[in-house]
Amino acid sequence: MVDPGSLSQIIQFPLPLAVLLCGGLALPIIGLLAERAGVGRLREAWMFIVTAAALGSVYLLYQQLKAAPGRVLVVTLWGQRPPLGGCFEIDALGIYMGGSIAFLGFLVALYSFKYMERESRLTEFYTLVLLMMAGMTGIALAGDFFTLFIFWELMGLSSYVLVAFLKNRWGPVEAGFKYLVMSATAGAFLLLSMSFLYGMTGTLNFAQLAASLHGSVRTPWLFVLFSALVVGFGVKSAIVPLHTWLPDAHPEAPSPISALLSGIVIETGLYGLTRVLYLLFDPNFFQLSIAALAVLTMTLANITALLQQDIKRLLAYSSIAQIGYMLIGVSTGTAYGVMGVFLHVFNHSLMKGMAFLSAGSIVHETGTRDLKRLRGVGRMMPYTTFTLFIALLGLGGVPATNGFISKFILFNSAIGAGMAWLAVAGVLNSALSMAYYLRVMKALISTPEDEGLKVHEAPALMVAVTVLMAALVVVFGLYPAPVISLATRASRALVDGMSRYIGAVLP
């Protein structure tokens, strides 16, 4: 028996999880029913309540914390208490990150019902994006180094088939290969990384790591360790220069999935190494190297992506430029930094998926991804361009966006962080990189070079998605302090919270 006021709870098992993982499970279950049936819709019917449940579990998972301020949730596996046994701590970070992945992939699975309904094997694909949810999940309530690799794998083993799903094409499967040699490559260093770990504290748990490590004395194997840790990350979370798969991967993928590739899995790797940093080492320690990716990564990727002409291939140098913005929070060492770090997850979620589904929905219906022929576009799908114009603005940073308010607090706390000199570089970046943002909008409202251009509004369900989200994008915009409420308990669990996050396991 668990002593109800102790700062830990033991549950059977995170719900959100179980059930994205059980409706992965069974989905090739229902996928074969419904072929024998010849009931048609019986997958996506299944889809729908499962990403449903999964966002509604999250949300009955907050409640529970939020009845208990101050509480980790400790979910211990196969009986074995930690910090030896495998377990989940499930703080106000990680429902967080959880309900982030839950509500962009409940968007994209509505959206991916039309979008994919040409393809065939239909029912792989929805398992492998139950299974790449499952995975993000997994990893974002994991207590331990080992359970988080676990499903670290599930994620990255579902997100290269996705990548190379289209396989009639030679594009998907190189970039799928690509792919999965660097997140390969990536996972043996977050393996050495684990090994260093092990060997320095002898145990993988979270909260015994930051018991152990936090502010110890730097030696040089702190620096191996740190090292492999941002390797191991970086490539999942494509800092430059671990970057050079996503451009490839993520136009090559279905848009739905470019969508949660771009929206939430490069943000999860950032997650894992925000984590990471923060319970094992000191703020000083990493504070002006991963400044200095942060200005590399979005000066490279901003500049790279004004000569792109692919729109989907702008795109993916935008999220890697992103990802640099948020860099800048994680390197400041302060709960503001990091609440604005986490804020700019979820308003990046919206953005940038909304941004690949609108221009999924316009390479759907013209078939061709290249600005030139896509000029004048705009004028025959006037929804779905104006939901990718709403997308454009809040990635550059507009106010009157939810973009514009994350960007605002992560600039605003480098300088309070005494590093005026990163926010400079942030607010240039971001200035710059409206130019290939407008080139893209002008692009899709000139004149059409081919006079007999003839296009066709995207299908109504994949139009009211975007158009949801580029609601919510200007709703978070003009009225955020929701969304900041939830990313300061988030923030302060990780930064200010590490005492309570360590009795709570160690008491």
Contents of the next structure:
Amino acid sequence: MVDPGSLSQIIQFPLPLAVLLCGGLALPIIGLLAERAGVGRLREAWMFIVTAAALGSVYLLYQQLKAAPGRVLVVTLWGQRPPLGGCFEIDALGIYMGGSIAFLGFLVALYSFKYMERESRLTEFYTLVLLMMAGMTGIALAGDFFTLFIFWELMGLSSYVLVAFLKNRWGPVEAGFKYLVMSATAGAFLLLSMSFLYGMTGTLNFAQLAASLHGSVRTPWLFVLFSALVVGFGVKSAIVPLHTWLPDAHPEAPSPISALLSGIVIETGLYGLTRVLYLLFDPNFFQLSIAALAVLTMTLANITALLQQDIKRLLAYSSIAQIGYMLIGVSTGTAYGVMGVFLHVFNHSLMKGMAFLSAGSIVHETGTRDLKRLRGVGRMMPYTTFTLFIALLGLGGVPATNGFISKFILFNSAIGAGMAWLAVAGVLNSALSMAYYLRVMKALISTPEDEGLKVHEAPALMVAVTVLMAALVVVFGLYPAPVISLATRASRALVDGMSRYIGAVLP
Amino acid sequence: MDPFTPFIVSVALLFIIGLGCLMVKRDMVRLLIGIEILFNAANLNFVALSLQTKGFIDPFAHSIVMMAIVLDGTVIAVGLAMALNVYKHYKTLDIRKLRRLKW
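For comparison with the form predicted on its own, would you give the structure of this protein in the form predicted in complex with its partner chain?
The next block holds the full complex; its first chain is the one shown before.
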């Protein structure tokens, strides 16, 4: 007989994850109550409370982490010490990712209250959004590979259904099926790489894997493992030969979901890749191959984006290009470069989230995504267009936006690591990308061809969210110190603090 | 001969069969079966390697395989639901007809 007190000590979850999971699982009941009792805004209120509580609990966890010995919090699931069983190992990097996820999730939830108002099946929608956020938070906080895989599939499953959410049209269904087949195949590659890791070391715990594989002899199995890992994580994070699902799935999803997918889901894939690569291998093992992938990703995505006529599809290609910039930082192998990666993850979640939300407002009001038919819309929706401009300028890396800061650090770190060619490729791509961002701006403010076009400004809540994000982009562009210090701590925890991490987890 | 060689070889064969199925087949349900074969190859690898490391059969790998079977089952279930929706719109399960979204 187990008394409830000791049970609550055995089953522990990190607070943000518990909030999101319980919130997501309670939402169907709340939705049912809201429909039966006819209370109008109960679901939205619950969604607001849960996402705000997730943001608050990430902050609480951060305070807890500061006090923890060795700056690593270990939360065990069944009361077993780390090498046995699943656990969560929370370090500065996990908290940083969790904070980015909760922040963007909160803003997107606010936006979707108005945007999704006219749709049916809202209970399912909000449940899936919360579960997707829970999956991403779980990935960020996971302490062993299998816990990561479970939350990976949770994130994946909810995002497949969310992409195909508007199932009465053919586009989302087709995009959703492509996404599912490619991502599930990648999941199988991930499971295969896990089984090889297990065969080599007999464990899946991150700290023990790092302790036993770091600096080991290069066997052929290590190369098999590396390629399986790159395929497994690369499909979700849209590295170029594996990106083909993204330009279909991101535009076809409802706009708040596009913002979440582009802003944070693909970055969570990149986070998984970065963490696992730095845990298992020495940086000079993967440096050149990741650098080559970075150049390929940037160049191909930027060139293809030039050809797009669909505003959301153009933004989706731009997301792939941004992943390419982040890979530059991954390939450097220094704490400075990884700091650039995670700074760009946060900045990109703000900028791309805002770009998709503003584009979503435009699509919501006009009902079209075609750039030719959107000519002159900017004059009728001044606030939304203004925020979209700031987002695009930030994505292009114009000074005084936060995109400039993180790109500068990324390119600088490539030079610091002795790969000047990589920095040159990055700068050239950055210049090329301005071409299509400016094309969107030109289309939006030029004279409308159709004189009878009548469009109103988007609803106040949607405008308020995008304006808030625009203000943050500029504020963090002019005063980046707080985010930089957080990102520095996060990257040091991953790159420099490996032995401390191992020591804190394995006593 | 290393006692694990037959297992590793059959895992590799299953993986190649699964990938081949994904590349060659046109029917959506068969694509999902291909994904299932890939997952099962990885599961088989786990079970085979659970003998290797500690000198006894490690229950850790078996618990992982149990969970992984559940996870890929749910993925396939969502995939079948999506194939049904595709059929409603396209009146076919041929994957080559899913080309209306231009690249």
